[in-house]
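Take a look at this single chain in structure tokens; it is the form predicted on its own.
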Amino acid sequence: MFKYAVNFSKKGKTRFIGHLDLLRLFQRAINRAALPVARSTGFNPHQLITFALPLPLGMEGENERADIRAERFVDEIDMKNRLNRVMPEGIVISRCRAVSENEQAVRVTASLYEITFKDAFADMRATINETLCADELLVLKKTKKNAAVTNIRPDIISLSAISDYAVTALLSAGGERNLKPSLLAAYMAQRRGADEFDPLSATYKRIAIYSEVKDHNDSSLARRFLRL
């Protein structure tokens, strides 16, 4: 069995495709591309394809990752081209890379987002400095079961200005800790003086996903996080 890491972008109208529908889209594309995908065993076998981290509905993604297992070797460039020929507009495969079957399963720990506000901040960099210098940032974090005041400061790994309208933010993501960019955007809007945050006053794009390198001697972000 062969394992491939597939990087792709999801933009335009396809950002409104939910995660389960995206999985079905990939399954149909793999069939149309006639790729020798491996299947699970059992009563109801399914294609062996997994996504590193589901992309929220309505959010664009520039460097998403899916892992596909194949029954036999396929040239990486050939796989990329065959998939792109059958993908709908908005989904583009940027790279297919064969990886070792013994490679550990992808464990996402952070995501890089671009947050763009509808209105400009009077001084975006001052707002960012206040955010990063704070000991704690308390926001109301809602889940399916409850809502609680939570300190989101430990989940902001880095934050920098693109312009008076936009920032890039590296935030905790994955199973153990996860910070939605909308919560950070709401906090920044409140720091600017907004009484109530309008969800439509900002848009979000996931630029990349990362796993954290546990054994490292360099504290720089480039060494601490590995882009998937």
The other form holds:
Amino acid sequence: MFKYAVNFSKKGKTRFIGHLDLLRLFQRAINRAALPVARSTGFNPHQLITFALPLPLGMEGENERADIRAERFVDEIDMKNRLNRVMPEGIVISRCRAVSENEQAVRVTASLYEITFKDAFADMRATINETLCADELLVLKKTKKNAAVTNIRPDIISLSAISDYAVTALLSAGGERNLKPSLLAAYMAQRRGADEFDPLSATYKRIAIYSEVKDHNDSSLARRFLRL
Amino acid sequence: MTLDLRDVEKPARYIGGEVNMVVKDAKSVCMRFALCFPDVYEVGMSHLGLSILYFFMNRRDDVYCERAFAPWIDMEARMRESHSALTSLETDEPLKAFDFVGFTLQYEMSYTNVINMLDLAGIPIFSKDRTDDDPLICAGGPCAYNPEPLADFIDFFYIGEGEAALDSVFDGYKAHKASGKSRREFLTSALCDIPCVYTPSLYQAQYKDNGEIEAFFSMDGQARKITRKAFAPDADSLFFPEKPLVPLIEVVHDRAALELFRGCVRGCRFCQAGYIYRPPREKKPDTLLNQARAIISNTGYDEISLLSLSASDYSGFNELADKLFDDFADKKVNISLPSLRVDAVSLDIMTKAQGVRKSSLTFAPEAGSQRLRDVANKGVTEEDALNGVGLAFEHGWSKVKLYFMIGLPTETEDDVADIIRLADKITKLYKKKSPPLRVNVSVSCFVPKPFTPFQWESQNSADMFSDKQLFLKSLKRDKRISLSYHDPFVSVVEGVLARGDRRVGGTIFTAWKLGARFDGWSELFKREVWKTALAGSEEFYTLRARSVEEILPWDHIDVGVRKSHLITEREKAYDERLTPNCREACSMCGARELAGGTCIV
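Mind giving me the form predicted together with the partner chain, seeing as the form predicted on its own was just shown?
Up next: the whole complex, starting with the chain shown before.
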């Protein structure tokens, strides 16, 4: 079996396609492209595709990652072109890369987001500095059942301004620790003095997903976090 | 629509952009058609007819056919708040900008959605209020065979199969558009030359004191008396889309679909489809095989279903199934079979189709007793049914679904009780300890439909239906049998809409005005609203048995089957006499004049 790492973007209207529907969309695209995809064995064989991290419904993704297993070797460029020919508008494969079968399954630990607010901040840099200098940032985290005050500071890895109304933020993401960009946005909006923050008053885009390199003593973020 | 879709349920309902969607330059095409399905996206996109029409119209370079579905209630609220008009999925342009807005009428309970979609599009709801700035509103599909309840809202109805005469509608409109004449002139002259087009505003009904129709006539005496259904005699050469749309979200029937034939050889006396789609016409197995291959490679679906009114009656069924299994085995494409008549051969095919996983097996005896099945001309004997189920149990099935109706003409208490007796007999055939047996008995309420031998019958009242449901419940002892029912009052509303005349239009409008939407969705059905809107008229439209002399609201539509044949069938029903299926013997229903399919000997 051969394993391919596939990077793609999911933009425009396709941001409204949920995770399970995206899986079906990929399966059908692979069938249309007639790629020799590998399947599970058993009564109900399914294509061997895994996505690194589900993208929330409504959020664009610039650089998402799927792993596809094939029964035979496929030329990487050919695979990319064949998939792009059958993808609906909005989904573009940027790269297919053969990876070692032994390579460990990818484990996402962080995501880079772009948060764009509806209104400009008077002093975006000051807001960011206050956020990063605080030891503890307490926000009310609401779930379906209850609400709890949580400290989100440990999950903000980096934060920088793009403009008076937009920031990029590297936040914990994945199965172990996860911070939704809307929670950070809510905190920042509160600092500005807003009482009630409507998460829909900002837009969120996932720029990239990362895996943290274990036991790395380097303080450089670029070396600590491996882009998937 | 410029709404924030993050705020609505299942936003992908509103984005379009599906695989194989038709993209044209809307400015350069001569005619724009908005094809509307008056239900939510996932339901409409599961409908094969919509797909056929969409690609059939789009095969013309001078037509751009785009789609619109009923926005779900959360989306409707957002649209009304922000004054956003209903748009098409293809170009996101308001429906009001189109030449035609066409609705497919698949079930009566979608009528309030038709009105709601017109309103959301900013198009006047009543035909009489529209001007030259408005699109032409048209409708077709099985419910259009009785167009009268929607006569006030629809500019013209297209009766019959789209492939047969839609081109003449477009050709006529093209010439009309070039001439610069008014829409009124198009409706009153150009369209009148097309025998399957019915323009309700040209006609008027007069009523007797007792409410029956006294006369139905063309107002200027010019319009033709009878509208004849459009019919495509050769199914094999029919246009069929080989690159169908692939939705981006899961829809109700999320698989490829292959149409084996049109019409049905059986003449079940309650079934409207069995009469209006006559004569039955089959496609050749090779045609179907080629279409199946093309559809699978163009969509990437891993499942294909074989569709028709009664797929077992397809004469090349075994041959086709074998070829499909051979072809698709290595492509990992599953074949999904509709409910088949169960015998050794069909079980063999079903075993192949389902492999080890045995889903539920469906039988439709329709009535519990042999007597009532004979009345309905449902050619299934108890012996057939029990043999079939017995075989299925031997082949490893443990789940059985049984479909019955209550309220069929001449039904007695005994006939109703026989439903449970039959279910009990079936449970006795199951000899295994595990897996546990499950028998699901689904009981629906019979609603008489136009163009069937039962079109004159009295429909049971909601109370009668409820009593029979309670009676069934009291008879059921076995825990392995589960009973499910339909809401009797929904069937009453359906009955009014199915056999209504022009006056029912007011009822539909009132119900819509009071908030009725998605009436086919039990969680959204508004009982009190409909009670107010009906204002007691259900007695006249549903409880009343009509005499065969009475002028029926749909008498000016000709489906090919003669009224005299329906009367004969009605008499045979009362005598509990069977009519053989179309292949065994011609019953001289009149459809032979259409010169197609089984009728050509």
